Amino acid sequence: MIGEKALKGFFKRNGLLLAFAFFLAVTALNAPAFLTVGNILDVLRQVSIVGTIAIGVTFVVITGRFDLSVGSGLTLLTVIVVDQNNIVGPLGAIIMAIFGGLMVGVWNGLLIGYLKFNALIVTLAMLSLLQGLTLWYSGGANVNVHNAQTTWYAFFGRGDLFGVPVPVWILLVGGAIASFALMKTRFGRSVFSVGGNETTSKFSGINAPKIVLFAYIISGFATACAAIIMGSRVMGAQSTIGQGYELNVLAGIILGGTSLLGGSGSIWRTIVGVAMLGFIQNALLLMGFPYYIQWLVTWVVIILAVWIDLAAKRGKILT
């Protein structure tokens, strides 16, 4: 006999995953195409871009801050990487995108970490700034990779490795590295400490501004990686290509259960959250709903997820 209380606790803690499993089962019954290897790989390929960015943003969120600039960062960097493919070649383009991503991170990090400006506003300003830079760079025109069919650059977005798409590999390997960095290294420990209690971190000799700066640099780097995948997959870009990604990223992180207050969270939770959103969206499409229903479902799922999480935590403190 398992205690009723323990059972209740199990449902409370894992209610979201159970609901998700139930949802998957229903979908699989209604749309046989859903649970096929091909479809699952497709979904993973789709979520890999949001997922890659979300890995970086998770570091920022664990320090107790935001990054709303990743969507327009993705746009700018994709436009750059695509256009520069034609000018300096793939390798140069990739290096430029990564450099650009790091610079965005440095700027955000300096203003937020060292000058202690409000993260929401600074990254909002950066969002506007990056949008401006994109239009300045492209003049609002679409850009394309001219030798899309022959370039090795196609590997990142379109390639396969052992039957699994390369973007998924990037997500998984990147996720593993990031998870290791977060859970096992000095830096990761400091990230949790700064998000958990900045004053205590200061009293423990941890250089909080530096940690925040690095978190934003990681976020910028992850955005650059996502831009490289995006450019390779689409082989083109226009000035709206990354619009709204910051929202999807945040939605995935929140759904994964990382607290926006900082001090807790994990990379695999973020990836699960992002993947859950991806599967829900895919399932809705397969069941014949119009694409915009996914937004309604996201709304409901986010609020329910956070509410359940909060209620479970309150319960824990009470008992």
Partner chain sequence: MKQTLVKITTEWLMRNHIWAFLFLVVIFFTFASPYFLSINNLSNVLTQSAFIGILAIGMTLVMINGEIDLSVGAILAVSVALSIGLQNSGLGIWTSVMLALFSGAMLGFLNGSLIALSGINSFIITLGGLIGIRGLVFVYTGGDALIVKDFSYTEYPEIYLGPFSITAIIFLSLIAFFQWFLTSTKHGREAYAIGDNAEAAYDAGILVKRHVVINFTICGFLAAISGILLSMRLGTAEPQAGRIWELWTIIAVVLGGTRLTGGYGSMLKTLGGVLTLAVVQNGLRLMNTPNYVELIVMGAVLILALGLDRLFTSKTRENV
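Only the largest set of C-alpha atoms that superpose within 1.5 Å between the two forms is called the rigid core. None of these values were measured; they are calculated from a predicted model. Residue numbers count along the first chain shown, from 1. What changes on going to the form predicted on its own:
Now that the form predicted together with its partner chain has been shown, please provide the structure of the form predicted on its own.
Partners and other molecules omitted; one chain follows.
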């Protein structure tokens, strides 16, 4: 028989997943359309943008830092990639968006990794800067892709491959590459080491500032990829299109079990966490709850997940 201690350990590790499974069952009974193939693919397409960003931010959080600038970064880069589609074409626009995301990551990484500025303050300041740059660039006006019906750029956000939305493929392939880098390479081991104990990692020969810098570069690159998907899906952009995404990204990462204290986490668990949040929000809408309830539930999920994480770290959960 399974021992009591082992059973408690199982529930401690998988409590949120079990609660989510129960939630899915209850929702399916009250909203028959919830677990249909069409709805599942729609939800996965929707969460692919948040998930793509979350892949990059997971590296940052594992180092023990934060990146709250990704929502504004998504806004600016989406505006750029959409507007530049009409000027230099899709390829040039994509290159510009990726370059912009990398530059944001470099700047954040230099200030936080090498100059030792507080990550929360730096990324909040970057959030404000990027929002200002968006308004300056666009003049506050909406931008749209002129040849939305004929451009190959639509493939990234609206296309399907083997019956699965292309954004979902991008999320899964990106997740596989990121997971390999995090779990199977020296760089990945260094990310965990810096987050677990930065002082000790230095004595192990790890260049902590460089690891932090590259973590933010990865976050910036992931945000640029998400902006390419967003622009392709909407074929337009507004100066508030990425508003609130940093909250959903952080919620998905926390829900996936990545510790806010650094040193532990998983790319695939982040993707599962983002998907869980997406299905919860979708279920609330299907059951007729007002849209604002999503934000209240997201708050509850974040608080609960953070409490579990901190309690587990401090050994306050009974075993």
